[in-house]
Every structure is written in C-alpha cells, then in structure tokens.
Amino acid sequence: MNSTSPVIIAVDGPSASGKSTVSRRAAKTLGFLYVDSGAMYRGITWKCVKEGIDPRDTQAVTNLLIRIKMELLVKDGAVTYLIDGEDPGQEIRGQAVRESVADIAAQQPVRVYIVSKLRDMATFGSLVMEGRDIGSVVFPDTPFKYYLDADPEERARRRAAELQATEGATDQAAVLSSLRKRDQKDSSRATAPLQIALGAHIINSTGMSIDQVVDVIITDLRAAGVIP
C-alpha cells in the first residue's frame, strides 16, 4: 500500500450495532480522522426540517441541495461540516430528524450528493468512515471493510439506553419496532441498499466489548503492516 495515500475504514452495519462507539474509538487508537456518514444525511434532514420541506417530496430537497453550501472541516478529530455556515449540533438527534432521516437517505439525488462529500473527505488524512453503504459504495476499494451487527433486541437496549440518557424515559419495545421498520427501509430503498460488502469481515458484537471489536480492526491493519 502506498504510504502517502490515505487508509480508509469502512464500517458499515444497522442502526445501533456499535459502529459509532466502534469507529471513534478505532480512529482515535489509529489518530485517523472520524467520519459519521449518518450524521450527513441527518444534516440534510435538519435543513428540510426547519425549512419546513418535505422529506419525500424529492423535487423540493434536490431544489434544497442545489442552493445550500455544506463546508467540510475537521473538529476534535472528526470530519464534520456547517450547512450555510451554520452547525446544527445536537438538534440533528431529535426526533423530528430521527422520524424522516429514513426518507431523505432514501432519495438518489441525496445519496449522490452526500457520497461526493463523502469522498472529499480523504484531502483530509486517513479516515475511520461508518454508515451503511461505505464499503459497497463509497470506498468499494478499501481493504479494509467491516460489517458490524447484533441481535435485534441488543441493538435496541443499546439504542434505549442511549435515548435514555439524553431524552429521559423510553419504551425499549417501541424502539426495536422503530429499529426493525428502519432496517426494512435501508435494505429495500432502490438506491444503495443497506448490504454487506463484498469482502467485507462480518462481526457480530453480541456480546463483544467496544475494544474486543476495536482489537479486530487493529489486528488486520497490524497483519497489512499498516501499522506497526
């Protein structure tokens, strides 16, 4: 592999499957850049949102993505980005974002929009990159891609305790049916489906630590002589 090119990580995998807490923690063990690819859709969402647009209405957000700037920069060791200079922060795990995220990912002149800005990303180092289509469609080339998953029920205790935290008390039964809903839309959408990648390793982290799933990606970028 040559030195000066930047390595990418896939990390791709369902919602609340540990790709988040998994890719911080690898590129901030590596000092590779993190990339929640997510949270770019979330963005998106965001705008429709206070912009009052609806999410399905595919002519009036392509009309949006025409006319915003999204500015890519790296803060505290991620890529992030402002849209019309403006950061939306936490507001973009609301639930006004969280209930039509699906619908906007689910729209091709997004997703081409986003995986452009996706791919820019690389001027900026090496990257630890999650999402759900990073190795199938983004970064198909990269060696190195992982797919994280987890019994249904683990990944929506996970997601509970964390709305737990930030929003107060939650119902766990009704956050698997959100998840299963959800994981219907991402595999079924016509434009890059959720799918595991061609050569991609496969982990399932029901009952894995966050650093024994962490050590897996260390050992293979350690065995590729990525690292020392």
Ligand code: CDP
The other form holds:
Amino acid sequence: MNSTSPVIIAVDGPSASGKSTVSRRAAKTLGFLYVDSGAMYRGITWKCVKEGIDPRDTQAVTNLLIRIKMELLVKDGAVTYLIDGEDPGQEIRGQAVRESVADIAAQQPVRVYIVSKLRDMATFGSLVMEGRDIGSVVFPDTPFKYYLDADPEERARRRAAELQATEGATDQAAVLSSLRKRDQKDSSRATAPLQIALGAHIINSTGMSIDQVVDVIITDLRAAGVIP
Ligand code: CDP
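Could you present the same protein in the form predicted together with the ligand, rather than the form predicted on its own shown above?
Every chain and every other molecule in the complex is listed next, the one we just looked at coming first.
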C-alpha cells in the first residue's frame, strides 16, 4: 500500500448487527466515504419490484441489468447511486424490497454487477464499506476486515426499534423470525454467502456501545500507521 492508494475498511455481518451505525460513524471520524453495499442490492430489488420482475427469474433479472444504468455519485460523505436517473430513497427500506432482496442478492449476475460497481468506488477515495462479502469477495486484500455480530434477540430488538421509528408499531417476534429467515438465506446461498472473511477481526457487539466498536477500528488503523 503506498500513501496514495485508498484505504478500504470492510465491515461484514448479519442483519441489524450494528454495521450501518458503526460504519457511518467510523467513516465520519476518519474522513473516509461510507458505502452501504446492501443499499445497492436493495436498489436492484426496488427496480425489479417496480417492473414486476420475479426476483427468482434469473433471465428476467439479467435482462434488467443489461437495460438499466446505475450511476455512482458522492453525496453527504457517502457513495450512493441513481438508477436510470432516479433516487429510490426510502422505498428501498419498504416491505416489498425487504421480502425479495435476499433472493435478488443470491442471483449470480446481480453479484457480478454489484461487486464491480463496489470495486469502482475505490476511485473516489478511502472507504468504509459494509455488507456481507466485502472482506471475503469485494476487497479480499484489504488488511482492515471486521465481522460484526450480535445475539439474534439483540439484533431483533435493534431492528424493531428502527422499524418502530419509521413505520409505527412493530411485532418483535415477527422481526426476529424475518431476520432469522434472511440470515439463513444469506448464509446458505451458493454464491458469496455471508461468512467470516479470512483474517477478519470478529466483534460481538452485544452489550457494546457504538463508540466502543468504532474505537476498535480506529485503534487498529492507528496501530497500522494509517492515521496519527
Ligand atoms: O441492514 P440489513 O441487514 O437489513 O440489510 P442490508 O445490509 O441492507 O442488505 C440487504 C440484503 O442484501 C441482505 O439480506 C443480503 O441478502 C444482501 N446483501 C448481500 O448479499 N451482500 C452484501 N454485500 C450486502 C447485502
């Protein structure tokens, strides 16, 4: 790594393990760009839902990938995107996308398409990128890999609180069951399953504050001489 090459921090882990909050805060502290790779898979899913494409129909999904234009841009300290000139905004967090995203993310052509976009983002500068396969597939050579986990009940509590704020009343038992289902799909798929990347620093954040987790990352970067 020379002084001009971008530094990549890979943060992987299951749903609601705290990746987004930790990655955003770490990126802000370091002056790096934040990347939510899940939002990319959600964006493709949003487009499929909008066009009535069955998320399991590989041929139809492939045709969509050929047809659309996914454009990258930097906004508010993060790398984000437009699909055919449109910003899907909060629609990517809605139920329709939530239910189909794991099926879309399991499609090989979708993975090839998104992984290439994610790698292109390094041209914008140093990144904190969160996802499921960032340390294992997207940037396997980065020395800064983290696998963030938390107990399923803790994750369901966190996700229910988020949904409560955005969608009103939520049923925590239903949230736990939906998280387990998605974890199961993400961990068992043939292509780029959720796994602990070789050399990843494993952090179980149950009972840890966001700042404590961010500090683990900052301390590693300091020890490596990336930051003073
Ligand atoms: O925040 P949450 O865990 O609900 O999901 P997300 O990070 O927005 O990711 C949504 C879905 O995209 C995951 O359930 C995975 O199926 C998929 N994904 C993936 O396959 N690979 C990534 N690098 C990121 C997300």
